[in-house]
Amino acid sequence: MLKFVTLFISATILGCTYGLISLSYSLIYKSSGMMAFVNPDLMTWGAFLGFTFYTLMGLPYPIAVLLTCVVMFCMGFAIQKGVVRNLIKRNVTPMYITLTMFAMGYILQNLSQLIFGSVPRKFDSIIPGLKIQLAGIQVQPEAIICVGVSLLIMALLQFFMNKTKLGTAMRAASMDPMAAESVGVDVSLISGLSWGLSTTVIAAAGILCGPIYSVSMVLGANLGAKAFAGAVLGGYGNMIGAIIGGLAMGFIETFVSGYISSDYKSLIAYIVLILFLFVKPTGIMNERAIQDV
């Protein structure tokens, strides 16, 4: 029983970590109709910036988070304006934009190695000295915070995308940019804001995961693939589905490691994903592709 409880807690923490990253994938797709495969490396940058502001510079944690989010919002906005928009203007196919995002990911990954080095860095604890016991198991306070923040951001994004004018404008711009412009939506600005917001979410994931997993140039890459799988499993583009899919991937991976072998955790997780999508390609939350809406 103790083993099950331990695995359950670990799976919840890991699943919410995947879910938080999945939210950034779903947000950028829901608001722009694009696959942002650069997100894992943007997460790494968020973690390194948080590490720099909080651990190296000694700034209070809330200030470090705020500065990190502002810098990353500007980075996401700049990527959309400087790269994505120019590619769209040249009428390139979506595949070229996707490949460009992969290329940018490798560029950011190598830039992080050049600037911060390849040795993993220890991110100072957010609440030094605090020890949390759950069912007799010691849990990092940052892990509890990560779970809470994941659920909070999911709720806020779900409300924002469906109940606010700006969120509605983002969805309209992704579905039919020409029609959105005809009713007064500034598609160029909206697209930039959507990328900036998505990058802010992924930066929050990075700065929260830093104390849990340490900070390295492959932090985002190690977590990003499972998070993307979670977003697809939950229903790509659905905020609630992002968390549910992330939790599903976390539970599968953790319980396979605990009861079978850690050697097969990724194999079985991806097999389950493929089999599930054969049965329900729209994901758990039945999210339809933007072009089909």
Contents of the next structure:
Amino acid sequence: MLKFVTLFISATILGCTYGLISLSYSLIYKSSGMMAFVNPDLMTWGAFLGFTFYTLMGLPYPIAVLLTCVVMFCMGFAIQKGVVRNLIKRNVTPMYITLTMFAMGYILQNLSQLIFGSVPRKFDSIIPGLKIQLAGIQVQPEAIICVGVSLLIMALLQFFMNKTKLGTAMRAASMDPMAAESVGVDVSLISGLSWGLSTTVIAAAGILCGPIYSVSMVLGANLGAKAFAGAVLGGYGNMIGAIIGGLAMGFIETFVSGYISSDYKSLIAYIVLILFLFVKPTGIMNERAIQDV
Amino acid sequence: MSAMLELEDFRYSYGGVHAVKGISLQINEGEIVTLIGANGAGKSTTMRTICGLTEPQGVQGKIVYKGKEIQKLSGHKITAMGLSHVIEGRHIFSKLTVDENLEMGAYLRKDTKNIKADKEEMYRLFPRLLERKTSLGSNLSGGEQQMLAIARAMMNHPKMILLDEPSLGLAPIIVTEVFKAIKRLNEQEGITIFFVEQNSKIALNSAQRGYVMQTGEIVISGSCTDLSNNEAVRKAYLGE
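Let's compare: the form predicted alone is above, so bring in the form predicted in complex with its partner chain.
Let us now look at the entire complex, which starts with that chain.
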């Protein structure tokens, strides 16, 4: 029982992190029909920036989180305006744009190594000395913050995309850019904002899980592939699906490690994904993925 | 009557292809005018360019709306000036409900309080939409989508509406209904209307004046009565 609770807690942490990454993939897919494979490395940047603001500069943690989000929002906006939009303007096919995402990912990854070094960095404890007992298990306060804030972000984002005018405009612009422009939506600006928002979400994932796992140049890359699988599992492009799929991947991985062996965690996670797609090609939330663009 | 929209020697080309080869036309306030012609004559390109939905590099000549040149403006800015566009093929937001589609039509409006009343007004004008209020755009029939596209354009309180092929893919009885709605907007709400139509018969019956376009040029223009009696028009477009 104790083992189960321990695993359950670490699965929730990992699942929430995956959930946020999956969500950021979905956001970009929803808003511009693109596969944002650059996102995991933006997550690494989020974590490093958070580390810089919090541990190196000594700012309070909430301020560090906010600052990271602001900087990363601008970075996402700049990537859309500077790179993606220019590629689209030159009629580069979507497949090549996807490859560009990988390229940018490697550039960012190597830049992060250049700037922050290749030694994994450790965040200072956020609330030193605090010990929390949960069902007989001692839990890091960082873990609780990570799960709580992740869930909050997911809920806020869900509200924003479905219930606010700007969120609805983002969805509309992705469904039909021409119609959106014709009703008065500045589609070019909205796409930039969507990228910014997506980058913010993934940077938040970085700075939230940074204090739990250590921060290195491959932090995002290690988590990104599984989170992508989570997004596919949930129904690529569907926001609720992304959260559920991400959580599911976290649970499968953690429980396989705990009860079978950590050697098989990725193996089994990906087999489950493939088998699931055989049964339900549209993912948990029934999203008619790719051909929907 | 003052000119609402003027095209002066308007040309459009993409990739070396001259889709529109220098046309001039004028639409006055309160008028309902049609542009007819065969497939590929350049009608849709003309409509989309007026509304800022094509690449501006291809444009030459002037598009003047309410005295201002708009040929370099992007689509959302033109919509903000009160010139709305009902795009060919309807372009309903497929995963938004009918109600949300109407709200998107009011995207630029600041008077949030009145939007609800305007939606009610649209449901009164198009009762079919009220029945489908919570349906997703993709689940509507072609006729319902066309009604919704027109209603969505109306939500921005436009001074002028451009419609591109409003009859496309609709059953004849629905076509009649759509054109009744268009005429009503013109007569009762005083909206200036300019529409492109392949169904020349209904176009000439609904509009006051018409332009006939052929391979990128305007070949004949005049009142719809004159056009309907013109031998060449009858032969080429009315199938007589």
